[in-house]
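One chain comes next, on its own, written as structure tokens: the form predicted on its own.
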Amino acid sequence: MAKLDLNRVPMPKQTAKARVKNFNEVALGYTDEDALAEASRCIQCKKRGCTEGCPVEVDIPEFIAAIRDGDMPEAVRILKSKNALPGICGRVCPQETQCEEVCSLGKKGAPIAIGRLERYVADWELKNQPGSKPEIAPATGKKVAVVGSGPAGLTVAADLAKLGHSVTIFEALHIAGGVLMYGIPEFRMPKDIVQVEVDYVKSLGVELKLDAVIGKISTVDEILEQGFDAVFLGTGAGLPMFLNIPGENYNGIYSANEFLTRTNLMKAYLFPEYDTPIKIGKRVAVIGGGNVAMDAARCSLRLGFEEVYIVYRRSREEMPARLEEVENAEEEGVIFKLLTNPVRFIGDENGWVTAMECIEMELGEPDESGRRRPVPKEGSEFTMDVDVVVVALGTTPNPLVPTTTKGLDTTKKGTVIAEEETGKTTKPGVWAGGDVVTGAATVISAMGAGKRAVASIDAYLRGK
């Protein structure tokens, strides 16, 4: 019997030292060696814990053992049978929290880089079967209305489509991705990839209508009326959330959405071919410790900031930013200040912020998120000279789509209220799930929620 081999193969990514100097991807993708090489030290277990730790139950030793035989158009094929985005998965999953941590190989060295695999078979088909289609089911004559086309949204006219139904896509935006477009880098996410994943699901027939802001051109109620027989929302959560201190509205402060959405989607790294204006200074303090905090400050080194720093007021173990997303800051060069809370901002005659003032913070006790809840340390209390402050404290839903919905529950956060298991909401016909429903999330994890709101949407127009 062959030795195990305990050692994941290493993914190949640009320098530290280049990759600041450009947006293109950091990671580089496997090469077929290395992924034959890492797809040989699947022990193809019984217990299948990956695919139950898979929010969209991919069966993964099966896709990796096609990769292992080398029969590339079978892992495509298993793979795409459950995930229809494996090329987003592949490059923004947090695998290492999921379907990677429960993995047989884990308790004795690295897990297999499930993660890395996916991609790998998404940029091979890309390569050598674009445009290739699952069987579609014949038409049952129902017609679905998806709001949005961010990660749940796709999913659900994806999956619909594949089952029979006409499935309509509704996006506020001028191009489809949400979040994905958005939110996450160039350098993370290519846009060309998304774009690839979006047009896959164009050509199972789902029509995709942009610029189509459903609260002001049509409400929910109309879609119901003009004939569709369902409607799911997967309108994520794109409100930012603020601190709430003084000086919050100076200018040269963002929130991470408003950057980001400049940087990405608008493409302000392309200045002067993209006409984006936005304000690039000496040093920049980005509030946050998430997935979002790490996209913002990678992105102002890249803008060309000299001095970039994350300012969070627990300790590095509470981050919930992917352990990969802060190693490739520190790569990079960004400055993590560490158990600091700005308590307010100081701006100029004009009125652009100029400085932050801080306090230092010590860890208590664990508060509801099982995390040690952040106490000032009285006295001491600094300033931070900074150009430009961007707020990465998370998000919430819009409140567009609920408010102009009768009928339509939602929490005192503001989040559609939808059974877990189906994605029901309290609307007779109304489906919703992703980061509309939990808050802002993973992507991943929109994609199950889309996967579950399928089953049973799919029952309800079948009459079932």
Second form
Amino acid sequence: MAKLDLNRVPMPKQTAKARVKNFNEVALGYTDEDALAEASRCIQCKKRGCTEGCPVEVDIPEFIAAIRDGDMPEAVRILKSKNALPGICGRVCPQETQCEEVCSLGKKGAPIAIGRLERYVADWELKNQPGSKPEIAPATGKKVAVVGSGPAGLTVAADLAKLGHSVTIFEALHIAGGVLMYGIPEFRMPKDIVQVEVDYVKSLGVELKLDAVIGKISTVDEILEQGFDAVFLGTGAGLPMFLNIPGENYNGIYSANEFLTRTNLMKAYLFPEYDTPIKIGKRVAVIGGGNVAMDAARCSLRLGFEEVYIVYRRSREEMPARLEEVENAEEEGVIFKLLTNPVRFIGDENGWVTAMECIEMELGEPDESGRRRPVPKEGSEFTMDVDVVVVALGTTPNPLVPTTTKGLDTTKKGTVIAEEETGKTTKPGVWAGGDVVTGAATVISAMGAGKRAVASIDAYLRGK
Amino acid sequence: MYKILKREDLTPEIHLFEIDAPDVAKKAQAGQFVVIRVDEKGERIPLTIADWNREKGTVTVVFMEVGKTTRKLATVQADESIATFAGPLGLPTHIEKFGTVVCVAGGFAIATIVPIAREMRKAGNKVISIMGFRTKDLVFWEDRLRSVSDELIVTTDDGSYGRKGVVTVPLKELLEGAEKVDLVVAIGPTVMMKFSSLTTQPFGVKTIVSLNPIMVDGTGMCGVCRVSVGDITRFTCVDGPDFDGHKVNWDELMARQRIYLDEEKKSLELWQHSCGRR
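Now show me the form predicted in complex with the partner chain, since the one above was the form predicted on its own.
And the full complex, kicking off with our chain again.
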């Protein structure tokens, strides 16, 4: 047996200097040789911690073995039997805290790059056998409505369709994919790849209705009355939070949702070829420390801002963003102003933001989130000149569906109450999963919730 | 894709489209709007719903050519289609029996006020309408508004038709008159809604306005349409578009409507240049 190789094969990337000038994908993907070498590092241990660490329980050792053996169609089959969206997960899953975190090799060296291999398999399929389909169970005659076409909705739709149910997805926007289309930038999640995976879901027989705002064209009760046997709500967390400090409505101050939607969904980076504009200034401050803040900062660089700041009230250690994203942002030239909190915005006579007054913070005792609470340092106020501000403080669920659905209970935070194991809500026949239940989280946790709901919905439909 | 079943040019720059959109038609109510996109590269803009036919499954919108998107929209002919037509969005205008309701509309917003006046009248109100235009050539739907109003006053800025002057003049006369006015609904250009609200404020007559800020998704997702009403920031797309005109921060709204003035100008010029349009 070959000696244990403790170093993972690096992922080819665009250089920082080159990539800040374009919106093309940063990580270029493994070559065949890279993938074979990385797959060969897997010791095929019996523990299978990786599969347990995966919210959708992909048979990771098996698909890696198939890559190693050069049987790519088999690798595709294994991967897709558990995960309908591998091209997406291979790119945006936080593998370092899931499957890779528990990899046996991780004890002595670098864990297997499972995410990169997953992406390699998805990309291989797209290139070599596009449009392949799994077996679909005989039609059950049951109809399911899925509200929202983000990661949770697509997963539920694909899996229920494979089980033989007739599925219709209702999407409010003009294109399917949810946050994968409007939120995550092209350079991390190419929109063509999202649409390939949406097309795959449609190829399973799923009907997709766009421009369909549930709560407006129909309520959930009306959907049930129209002959659907079950409803899954995967409406996400689409409502932006603001700071609620003076001057926040000045021109030039965006929610991250608006900034990213204009850039990604509406392709403002291609303005004026595309009609939707975005304000490109000199100095932008992105408020927040999560992945969305990193996305907004990195978009700003590519749009042409000269100085891009991340302004975050805690320290680097407490930043919720993935380490990889923080490193990418830093490499590209984003400037981090940590332990800093905006107090008010200052504007000119035409209503445009010109500066932001901030206060320095220090860390006190841990708060309910377990992170040390930031406390303002008295007398440390200072102003920084900015011409654009992006507020990336997080999002909460859109109330459109909950407020129009009788019997659907929500928490004080506006999230829909659903059983963790089944996704069952307080309303009979209605399931929910993803950010609408958890508040803003990850793509894969939404998909995991979708999987669990599928099992419960399927059992319900078969018993009906 | 959504097909234009009927197109009518109400004036050279104001157009009516009757669009095949059964899902929207089924639920549309007075005061609501749709978000449209002309084509795959188009931006999303809101248009108020002017009428609907639930049996035929059609929705009518009326728009004026202002920037690139509305001009591009104006090139779409009957039997052709547009890419997006999502709605009905926003909250419907609150309709109940108030007593005497004065409906004030300026320019192409006549189309928006007609269904509101109609519903107000159906609810048992006496409806007095005021419609104002810049000049005679731009007058449209006078008959339609008359047919849903108990009284109608027409004004033109230059006096070429009806009374000379702006809508706030007859509005003030009505408020000063013997008859008690219980509610004013004012819809039109932002400056017209602002001055209508300022006119009614001293009389303490509740005034509803329908705001038209920049929007993207129209479902509460982006927040570009935020507006200060009293001390609270509201999203026009989900909390409105109707608000209390006495509480709206008009200057902030007008500043926010100008965010993309430079970009819009550039976009329009390029487009006009590329297709040789006016």
